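Here you get one chain, nothing else, as structure tokens; it is the form predicted on its own.
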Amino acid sequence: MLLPKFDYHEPATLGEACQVMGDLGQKTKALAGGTDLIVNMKKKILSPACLVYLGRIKEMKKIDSSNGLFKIGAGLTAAEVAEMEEIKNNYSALSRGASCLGSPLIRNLATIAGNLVSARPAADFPPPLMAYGARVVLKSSSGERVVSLDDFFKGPGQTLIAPEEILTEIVLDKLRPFSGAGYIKLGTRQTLEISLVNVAAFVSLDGPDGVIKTARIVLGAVGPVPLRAPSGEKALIGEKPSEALLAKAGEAAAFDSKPIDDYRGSAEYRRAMVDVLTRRALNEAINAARSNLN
């Protein structure tokens, strides 16, 4: 399959790639990795008249942890993300996104944006980012806005990102004392997998042996969009971890869930999985709240 006919910029600073993206608007798709645009464009479901590649700014594959936050440039990879001791050692569940995304050779490509951008419903990146609370920056030649990632996705492949601008920056807030997230992620082969369901969960105690005081479940491939499970969340705040507790979050997400049939899997068998993932999640985020003496 070929490539429609396309003009192609490089900007080297992120100024000069907003600009672009001012002036073309509609006309124009931002390129980073291309894992999903290339293909979407070699199979004519998009064809944009330019292509602005990212892939040359420094500023966007950069990480900061100061005040507070810990920010990632939006043009890492997968790989990168995957990678870094400070995501290993602090977002567990992020790390253990990025590595389940694709093969080794797409996480080359792929970039922690463009599986944002893309929103389908079933991506790596969302759930466990949406469990430690994240906010994506927004930037143009206008200015930029902070969202929460909660209300980034509209539907399948729609965000509320407007056609000028460019995700630049994932911004989490760094983690307290007794809190942490895990990521289960369910298909039927290791590599190139889509996930039948995936879930991340974070929680917050109150001491190693306390009560939980932050929940938040994200439930992804069960709905047009990652979805918060807020029966689930309920069901854990202020009281103190155990099967029986884990069991009843795990039921409640599964209610939460919207799942379809589709041909690799029913409805019935993803909603059943939402309570068993939900279940593993909360699991590996208790344990490493349990251990996080940050």
Second form
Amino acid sequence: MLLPKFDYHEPATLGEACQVMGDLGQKTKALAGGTDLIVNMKKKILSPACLVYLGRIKEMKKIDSSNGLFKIGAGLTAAEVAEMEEIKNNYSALSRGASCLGSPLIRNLATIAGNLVSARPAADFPPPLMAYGARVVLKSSSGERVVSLDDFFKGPGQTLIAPEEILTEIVLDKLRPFSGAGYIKLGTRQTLEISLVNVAAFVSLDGPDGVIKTARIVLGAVGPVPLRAPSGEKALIGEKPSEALLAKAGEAAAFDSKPIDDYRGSAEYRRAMVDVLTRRALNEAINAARSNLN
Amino acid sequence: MKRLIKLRVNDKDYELAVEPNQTLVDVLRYTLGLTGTKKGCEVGDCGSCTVIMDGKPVNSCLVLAVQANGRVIRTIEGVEADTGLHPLQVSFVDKGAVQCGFCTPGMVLSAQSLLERNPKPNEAEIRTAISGNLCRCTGYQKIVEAIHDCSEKMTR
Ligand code: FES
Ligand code: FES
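Okay, that is the form predicted on its own; can I get the form predicted in complex with the partner chain now?
So here's everything in the complex, that chain up top.
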């Protein structure tokens, strides 16, 4: 399989990268891990006139926790995210998502930036990141903007990133005590699987035995973009966790989902699984929250 | 336009002129003649093109040769030592983990990278480590046994 011809740039700094992306315009694509882009180019789905490789930019591979925030360089690979101690300990659902992506070989290449910008409805990074309330930093030569991940996805393969922008960083809030999240992916096999349904849930409790103050439920692969489940979330607020409560939230989340029939599974099955996985993800989130004393 | 890149492959340095749209697997196979690295699916699904790049196993069909500039690569040709087969390769032979052999280079490299990180993996860890490498012959069981066998030999 031959790749179409293209020009190639390899900036060493973010400033340089923004400059190149700005100068080259529309027919340029940023190349991160390449596990999506190179495949699409081989299949002739995409044929950018120019690639700008971001993998040499050190600034995009850093993490930083200061000022009550936790910032993750978007150039980190899924394997790096999955193995990072700070992420394992504090953002376990994100670590879980990273370790479900593709295969071990793919995880050594694929980056967070690539996974977000390629915007596949079943992708593994969006649900846990949205559950933690992530924002993304989009940089260009004319400045930068910070966008909530909730607003970032526009449709399959579509986001609101402009052609000259680079997704450089993910911004999370430091977790408050008694908050935590869970992530569950359902597929028919464990590796190189596109999720049938994937669900992430986040809760924040007002004490180890307290009521739920904040809740976020994010559903993947059951709509054109990863979806929040507003009625599922609403059912939880101000309530004490119980099996009955999680069942109610699961049912409500299933109602919020917009699954379709395809060769991987029927809409009906997916809806039923949203119910089950939401309960389980919430259960994980509540356990994580109770043990997070920070 | 061709670009000049430097690669260190199996402890040898190369300077090569490559087109931006050439993949690493193609340069290894067709320019350097290292045909031990296989091409199966060419889209990241099968793992037959596995090489170790900067210490990590990757699908070389998804890496542009220009992206590999300055990096250290190990292919299956670099696994065997002067003294003969690597213990992992011996275990593959002993346990009957090779049939047609198409997946074997990738399997051996994924396994070698696992044992470097984790000399005593359990079965689940072995299966995860080779989960990006497809084998259409052995049913995997003998491959898992071979990796386990090598781990036992080397940590004894
Ligand atoms: S040839 Fe590279 S993964 Fe199949
Ligand atoms: S031995 Fe034939 S594919 Fe594995």
